[in-house]
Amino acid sequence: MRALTVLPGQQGSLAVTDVPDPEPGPDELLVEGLAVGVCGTDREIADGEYGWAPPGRDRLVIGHESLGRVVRAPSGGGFSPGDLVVGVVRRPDPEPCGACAHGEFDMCRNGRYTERGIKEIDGYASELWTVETGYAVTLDPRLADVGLLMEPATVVAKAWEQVEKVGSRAWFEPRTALVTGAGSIGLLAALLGVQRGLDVHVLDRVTGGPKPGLVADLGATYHHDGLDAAVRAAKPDVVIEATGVGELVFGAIGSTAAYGIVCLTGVSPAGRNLTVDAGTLNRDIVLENDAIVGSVNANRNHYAAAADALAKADLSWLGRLVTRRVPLDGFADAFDSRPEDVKVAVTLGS
């Protein structure tokens, strides 16, 4: 079968290559892969900036934000030929730590946690795939189109958890929310927002392309004329930054109203300064009880969220998010970003 691989630390390396079918084990589905997004960590990898292959390979199937259909599926395992799955990411420790012993292994202590696509496992950009009946979430089959975006869906419903559970140290009632970065987890996490109740507003610098439309019409604001500006209009309790700018990053966090949560989603590259007044920034935080919580990957409890999160949401609206398909022969233009992609998805069939 064909999949999508890479050598890691390789930049250039990115190609289609012919690997062997995989052979499901007792407890494992075999699926075939229908559709897998492109994001940063993708790109970077593809970039050879990080990733790991397997042990004992050269190469790394990539691959981790997944849509495939049950193809066979063990007796008694919950599963059925035909039903659309996604594959969590993150396996923990094989000496798990407290937190993966716990089933939170996206809260792995010593970093020695594996993931699909990234960190020594094969990701899913593969025509087949395998993937343990413990590891694997059925989605409705209405989002046979969409499910893709069901990764980066879990990354935002374990940030809006992180913000209720540190809301929930005392009242908590927040009424307005700043999403900066209308990427897919922006207007993912946007869309949680307006479904939580929130006056949701969304920052981000481009005025053209499908942006401003998606952020309209899920009855949120967007904002392009910068922090200040959609700072003074949204009033925010609750921001989620998803840039990893890290001029936004600090300007998040000294932006919320009293008592606000900073949740931060995005990774910022290493190696460029900023000026920062640290006294007053400090200063607010505590005189305000301000919070700021960083957040990544998901486990199964917020994929099983995300899933109803989705399901809950207006498909045309979650369609639009995925503004371009490329087929696996044309990898190469889904790993070439552009000014007004969204989610970009390489289908993975014939």
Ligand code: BGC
Contents of the next structure:
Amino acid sequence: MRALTVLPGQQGSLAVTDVPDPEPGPDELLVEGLAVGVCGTDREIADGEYGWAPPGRDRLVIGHESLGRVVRAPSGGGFSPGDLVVGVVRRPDPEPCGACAHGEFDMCRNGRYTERGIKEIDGYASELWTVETGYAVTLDPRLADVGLLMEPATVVAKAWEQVEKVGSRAWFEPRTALVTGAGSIGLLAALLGVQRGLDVHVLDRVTGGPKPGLVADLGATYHHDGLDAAVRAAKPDVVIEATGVGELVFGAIGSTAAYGIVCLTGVSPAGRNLTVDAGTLNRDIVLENDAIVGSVNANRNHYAAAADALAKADLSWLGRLVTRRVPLDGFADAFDSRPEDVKVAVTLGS
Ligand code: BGC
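How about the form predicted in complex with the named molecule, since we already have the form predicted alone?
Up next: the whole complex, starting with the chain shown before.
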């Protein structure tokens, strides 16, 4: 079968290659891959800056934002042929650490976790894949066109959960949220903010394309004229930072309302330097009881929360987040990111 594979660490090595058909184990589903979403992490892997091949192998099948249809399922496992499914990305470390032992593999303490399509286990960008029933999640059949948004939605569901947990250390009734970045993480974060009844503001750079309209149709406010203007309008109680851009990260930390919470979700490359007024920043954080929390990945609870959020969302709005669908052979086009893209999908069907 065909799969999209990469030599981790080697820029320009992403290619469609022939790999053996997977054989499901006794507790595994055999799944026909329908599509994978492409995100910044995938582009970093394709650029040779991130990613690890499975032990003893050179190439890694990429793709962690999955969507597939069950072909074969073990009896009594709760899945049937035809079910729409996504696969969970992370697996606990082998030890396991305390967090992984408690099912919180998204909070792994020793870094020896593995991730499908990213770290030491093959991903989902293949015509067929297998997944353990315990790491597969069934989706509502209505989500057939947009189910590849499930994984980014899980990341955002966890980010909001973290904000709420951090907020609950004292009285917390946030009114406004600012989301920096109107990619799929940013727009899904905005969706979940609106679902929580917040006045949501979204900041991005572009003025054209679908992003301004997608934000407006959520009932949120779109900003494209820089962080200062967005912060003046939003006076945010909560910031979900989804760009990883240093200026925005530190700018957001310095501009929340009192008791502000900034949740950082953007993974940035090393080596970006910035001059900051550390004194003012520290003083603001202390005098306002502000909090900054990093959030990555998602565990099974976040998959359940994301499925709820997607089920409550307007399907046609979700459909508009998938701005391009590219067949497997045209993968290079999908990995060429354009400022107005929200989510680009690689379709896997023949
Ligand atoms: C994925 C996460 C993963 C992280 C770090 C993100 O793009 O969505 O599931 O944990 O990259 O590898």
